[in-house]
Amino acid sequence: MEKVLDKKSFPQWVKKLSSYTVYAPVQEDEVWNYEVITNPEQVNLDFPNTVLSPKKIIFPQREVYLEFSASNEDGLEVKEVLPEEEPSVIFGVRPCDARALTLTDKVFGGDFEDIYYWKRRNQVALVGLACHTPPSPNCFCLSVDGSPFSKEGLDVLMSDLGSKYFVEAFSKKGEQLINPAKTLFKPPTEKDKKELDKNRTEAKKRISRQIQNIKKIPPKLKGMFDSSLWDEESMSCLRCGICTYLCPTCHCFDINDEIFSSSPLSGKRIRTWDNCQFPDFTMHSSGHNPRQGKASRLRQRIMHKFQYFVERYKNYQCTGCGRCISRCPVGIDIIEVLDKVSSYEG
């Protein structure tokens, strides 16, 4: 389905989705992020890149598994705490974003399926946001597959063409999203094809960041295991995590239980992200730790990516969002690393 809307009509196309949740990138204090929106008005879709991208609602920073509590009388009484079940949209999603969900779906779905993760998963339709000018000046999405235009995993994808958006639908979700405003929208007209399809090129000229040579990246990492390119590339890193938690991409996660009482036992256990950068994240309970070094966790986050997600899933387990070289307080930059790895001769 291909439509053409006029931007002041925007607002009341959101209006008309009183039945779903409704994120958009919202700016606090200089920072952009997806938040719930209660006011159309409120929905600004000049943005650059939000901190943390469209995961954290799929897949939260935190979230409860069980409650628990203990009697004298009745025993351990355990309650399995679902996710609600609610028809949500976020607007204004990224296309490599997009597409790092699709990935985590590989993650958690498969043979052994992620109810948690679906739950919201299955609820959310995601309008994207094509990309004319790069939202970050690291963006390198050309270099892992990307475009800044691709649907993968889009329901609807919104081009800007000045006074309107060139909208098109791409699934039963997406068209469920227009029908309720279908008569704001109207057939685009072979100008705005054409005026489309020139953004289109002219974008992917914007994007100056890029991989050299990234195909032989996978096959080059199987034999850079105990190169010293680890120990000189992480020779600055603080340890920080950041590259890690604002990854669109990565999925790791810890799981505890927070007692409240212990005399009776009550508590909930949670699911919490994990960071492969933080020095306890492989301690053992024996207290051996087999990346104890910074070298070998950075090894692992490349590794990870460009290796052995490739081997598994037939895809790096990268956007090119540029984030964790935009935020990294150090300046390690991940393209600068895959360079390396692609030129080495060790």
Second form
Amino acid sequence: MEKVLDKKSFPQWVKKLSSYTVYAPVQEDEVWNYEVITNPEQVNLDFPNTVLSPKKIIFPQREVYLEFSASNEDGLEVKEVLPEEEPSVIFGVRPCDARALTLTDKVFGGDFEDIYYWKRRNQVALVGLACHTPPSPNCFCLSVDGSPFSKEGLDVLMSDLGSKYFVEAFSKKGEQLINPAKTLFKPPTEKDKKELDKNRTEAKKRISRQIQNIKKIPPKLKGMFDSSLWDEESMSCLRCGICTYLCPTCHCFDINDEIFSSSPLSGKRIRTWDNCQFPDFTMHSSGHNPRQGKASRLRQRIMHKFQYFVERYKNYQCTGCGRCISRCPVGIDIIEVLDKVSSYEG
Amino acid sequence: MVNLEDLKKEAKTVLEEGKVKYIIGYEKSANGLMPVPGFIKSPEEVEKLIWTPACVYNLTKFLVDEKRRKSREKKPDERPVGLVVKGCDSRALVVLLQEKFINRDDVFIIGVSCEETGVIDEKKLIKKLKGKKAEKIEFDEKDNFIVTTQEGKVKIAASEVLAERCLECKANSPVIYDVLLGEKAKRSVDNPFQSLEKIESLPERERWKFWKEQLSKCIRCYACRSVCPMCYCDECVADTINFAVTADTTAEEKAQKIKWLEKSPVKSENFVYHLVRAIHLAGRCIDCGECERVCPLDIPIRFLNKKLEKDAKELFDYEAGFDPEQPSLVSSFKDEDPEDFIR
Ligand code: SF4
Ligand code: SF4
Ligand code: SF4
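The form predicted together with the partner chain, contrasted with the form predicted on its own above:
The complete assembly is shown below, putting the previous chain first.
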């Protein structure tokens, strides 16, 4: 389905979606993040890269699995907790972040479906916003099979045409978003289509950062497990969790029982994001840690994204959003690291 | 003004003479304005060193890594590490020396003076440039910086883009060094705790609301801890491995170890984390501002540490990071110390 929507009518469209929980980028101080919107006029699609991707809505940092208590004589009472199923829609999803969800889909899908993930994923419609100009100076989607107009993973893609949006729906979920507001949308003219094509080509030219020889990297990495490159490149790493926590594709988690009362016993079993850059990520209960230093953790981050994941799922586990580069406190730059992998001899 | 060529010359000399193992300084990054920490191992590499108003990082943190690395080596190279420090960074070094975390001969200190200026707050600069991308920034006398964008050079008043901590700096030039570049100087600061005034003037309820909102945003990436030179503990209560496991530790003992805080990034746990951190930094934080700079959620963590710094000053007349010989705040007492909180 292809339509155009006057920018002025956009809040009205959002208003029509009252049966959905609506998320959109919201600015607080200098930080943009996806939050629930109560006032449709509040939706502002002129935003740079958000700190966290929409991953935080579908795979939240904290998820309750079950509640337990030993309040009666019969022993432990266990109650399963599942996410509420309510239809929601996220506006302003960047193409790279939508592609990232297609990757977490693989991880949380397949032979073992993660019910928590899918309960939310199935209910959420993703309305993308094409990137005419890259929202971050470190965008490199083109290097990892993406593009600023990619529709992968999206239900709807909106592209800016000045006074209006070109709106494409690719799925039933997407069409269902447009249907209640049908009268607001018009069919696109030939001129609109031409302009869209032009924008698409030009947007690509504005992406300035790229990985050299990306195709060569996965096989090259295979032989680099013991390389000294990891020591060199991780010298300035601080061991914080920014790169992985902000990454739209990272999906590791931890499960802990959080005890609220020890007598009578009660508590919750909770899953939280985990982070391969933290020293305790690989800590064995014996006290042995197979990934001791930070070099082995940087290696893990790169290997997982550009070797193990490629081998298993035929995709890079990176969609080029640039967050890890922009936010690294010491300027570790995944593009530079990969370029060094390409040219590494030894 | 620090002359970069002088800095390179000093660095080259000590490397050539084999006086240091390597030098930790600032290097140009391949992409953009901000430098990266540089580890200079040979005299040839000295050319990579830079000194600009974007040299914000407190590099003393890397001494913690160096110490850990050294402790694992069988035959460690005993020579000192060369370290480039600004005034604030040098105060962090003083605390590390005072606490005997490092020895004076572990480090060859190359001091660079900010003279009467300081370093930038990148976020302020980005805002100021309204979308134009800064490619380069240089010092220009004491009151201005010169910023190069694609559209040419612009002069910006330093006061508009200086980091908050620089506006309240207590030591623009290093307090300890082996060589000093630039002049010993000091920009006058009327009130070093000025930034606290606004939040201190709020009623308690409002302050509580402020911190509840701010700390609820925290995702516990621990960047604030990771970047802090004072956060050097091998085991941190914030980690899930905060106890020593030996071959004899039973499963039961492991299960019963106290967990000080849960991994859930919820208000209660975030408060525990931040309050533990703040208290552990009382009388130790030297206000390099790194914790606040690195926070991806822009949480104003510096206020917490600044407030404790102010308390230490007002209640105990104590200032961290000036004298490596002074007894530390929490391990010493004086007869005149206030005790009205003991009831
Ligand atoms: S706080 Fe002081 S010493 Fe540190 S960078 Fe700013 S002006 Fe320089
Ligand atoms: S850097 Fe910010 S988000 Fe990360 S742990 Fe510290 S306060 Fe929380
Ligand atoms: S608490 Fe923050 S300002 Fe204080 S020394 Fe640590 S990083 Fe620097």
